[in-house]
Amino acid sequence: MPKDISAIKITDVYKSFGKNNVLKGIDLDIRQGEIFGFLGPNGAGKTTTIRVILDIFRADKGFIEIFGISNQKIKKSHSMFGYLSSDMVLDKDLTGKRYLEYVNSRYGGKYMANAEVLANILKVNLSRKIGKLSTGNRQKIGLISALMHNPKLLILDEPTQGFDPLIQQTFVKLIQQFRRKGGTVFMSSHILAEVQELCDRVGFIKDGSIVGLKSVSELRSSARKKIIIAAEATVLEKIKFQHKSLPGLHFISESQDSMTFGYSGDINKLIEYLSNKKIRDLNILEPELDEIFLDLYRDGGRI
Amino acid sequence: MSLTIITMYFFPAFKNGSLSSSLGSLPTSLQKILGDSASWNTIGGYITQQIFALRVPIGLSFLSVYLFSNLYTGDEKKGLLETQLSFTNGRNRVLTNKIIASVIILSLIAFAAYAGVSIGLRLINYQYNYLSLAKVSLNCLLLCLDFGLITFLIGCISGNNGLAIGLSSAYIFTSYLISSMVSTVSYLRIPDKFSLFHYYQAQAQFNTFNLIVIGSFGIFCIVVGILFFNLRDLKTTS
């Protein structure tokens, strides 16, 4: 597969349900080999976007390609990805093994050995009926069905819901291993720590529009850092009074001997600004993704 | 199967009883529902009128509705269809497989009715032509398939399992009522043309025109159903 072809290319996709415009011109380009995190609050359009990619929902306008093939050419496009969602419904009357045999048959019948290896890694009993398994174990079977046919792309919608912390770690390892082999991952998630640990790039969706698209490291460096300054009360008062003179510095809170600011500018300018002030201590904290996320949605802005 | 065996088992008792003369005095419309008096006297009449004119088609029709709704709109309602379509299954392929599965299951049930009558004949020591029995069974199967395909069509258009079952059941009930009463209520003649029972004859012979109507209607339901299903979004569980 030529490297210049996008793993997923979404161009100007609109989708509405009645008068409710859920997707308003989505453009996304997921590169081969990357892990892309798709973030947004409930109802922002994450799952709808994924369902449009899967052709479960038909876009009103725009088009989608998976490795250069229209997503409506099901046999070709769908054979290249594995899909897992948090609310994936599996046939409760089948055993895990029987279900995976069915999935195996959909992909040409060569992957049952892979499924058994994955079942061992994830410690799931395939001989039990799916209806008798816990949500976490059902989710594991969904994950096996997504990975067993060695897809080039994984599309994951809130994939780790129902996993215990141990299995979440196994999941992270499996995804990293998948990427090392050249796989691409498109995942929506609410668990920002997981996104931070796994993703190369993130896209933020809000009210059906993409409001931000950056690499995780770029996002961190451009986002507001937390600055904690410890000093005498009079010094702190002076800094608070004058802080607007340094662009990008925002007051957040204060305690008896320290003040907390947010800062989104050049760190050298901050150090220069503080150099003539008699401070006792300075802490510069990298923003966590969840803080960036909350800032973004609180301020209603774009990244 | 047991229903047809039991019904067959009662034939000697009815044949020799005074029931047929009492039936003869009933109004024509009621005879249409219960079967006319002649049907109680001959084994052929009894099989076609008492088994394949009412009991089997009604039972098989509702089974057909259940089957098509369960295999298709039921799967969509449960979210199983979404999972199936996330694999390499195209929409047309999924639907075609479900139709084939429903036809096979319904054919097996119709065969069970055929087998039940055959066993009943042996039990009461009567003879009937098995080819004729196959023909009447096939007529019945085709009618019932159409009722299931109505459920399929409504399901494909709406994605609503309840609506598909409700409307197709109401259609079966109404059309049976219209077709059974049309001989006495003249103004039902036009509505009767829209009843599939009008084109169904519980007889050991094929009527080409009726077969064309029933066959074409079934094909229409499949084609239009698939067409609509390809245009709409799948109903999802969340």
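As the structure is a prediction and not an experimental result, all values here were calculated from the model. For clarity, a rigid core is taken as the largest C-alpha set superposing within 1.5 Å between two forms. Positions refer to the first chain, counted from 1. What changes on going to the form predicted alone:
For T95, the Cα coordinates differ by 2 angstroms or more between the two forms after the core has been superposed. In the core-superposed comparison between the two forms, K110 has its Cα shifted by at least 2 Å.
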Given for the second form:
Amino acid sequence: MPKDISAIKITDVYKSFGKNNVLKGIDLDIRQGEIFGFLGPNGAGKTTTIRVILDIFRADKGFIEIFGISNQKIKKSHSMFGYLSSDMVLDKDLTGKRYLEYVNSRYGGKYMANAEVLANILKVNLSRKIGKLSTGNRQKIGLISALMHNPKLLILDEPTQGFDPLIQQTFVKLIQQFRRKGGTVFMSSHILAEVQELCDRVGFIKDGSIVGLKSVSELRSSARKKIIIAAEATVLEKIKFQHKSLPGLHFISESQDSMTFGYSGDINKLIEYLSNKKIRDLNILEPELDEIFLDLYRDGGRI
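Can I have the other form now, the form predicted alone, not the form predicted together with the partner chain?
The text that comes after this line covers the one chain and nothing more.
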């Protein structure tokens, strides 16, 4: 596959259900070989975007291509990707093995060995009926069905629902291995630590529009850092009283011997500002993705 072709290209896509405008001119370009995180609150349009990419819902307007092929030519493009739904429905009377044998038949009957290897890695019993499996184990069956045919692209909608922490780490390793082999991943997730660990870039959607698109490293470098200052009470009170004189410094909270601030400016200016104050300790913490997410949606801004 030529590297100059996008894995997924979404151009000016709109989608409405009756009078409800769910997607409002979405533009996204997912590069081959990247892991792309797609974030937003409930109802923002994440799942609708994914289902429009897959042509489960037909876009009202705009164009979508998967490796240069129109997503509407599903017979040409479907073998290129694996998909895991957030609300996967499986026949409860089938065993995991029978279901995966059916999936295998759709891809030419060559991949059951892969499925069994993945089942062993994910520690799921394929001989049990799906109806008797926990939510997490049913999700594992879905993940196996998405990976087993060696796709070029994975489209994952809240993929680790029901996974315990150990299996979440196994999932992370599987996705990293998939990318090392040249695969591309488009995933929505509410587990922001997982997105931070896995993703190269993150897109934020709000009310059907993209409100931010950056690499995880860019987000963290430009976002508000957490500053914890420890000092005598009189010094802290003076800093609190004067802190607005330094642009970008925002008071958050205080305890008996420290104060916490948010800071989004030049770190050298912060150090200069504190240099003539008798502080006991200074702790500068990089922002986590969940803090960036909350700041963005709380403030109603764009990044």
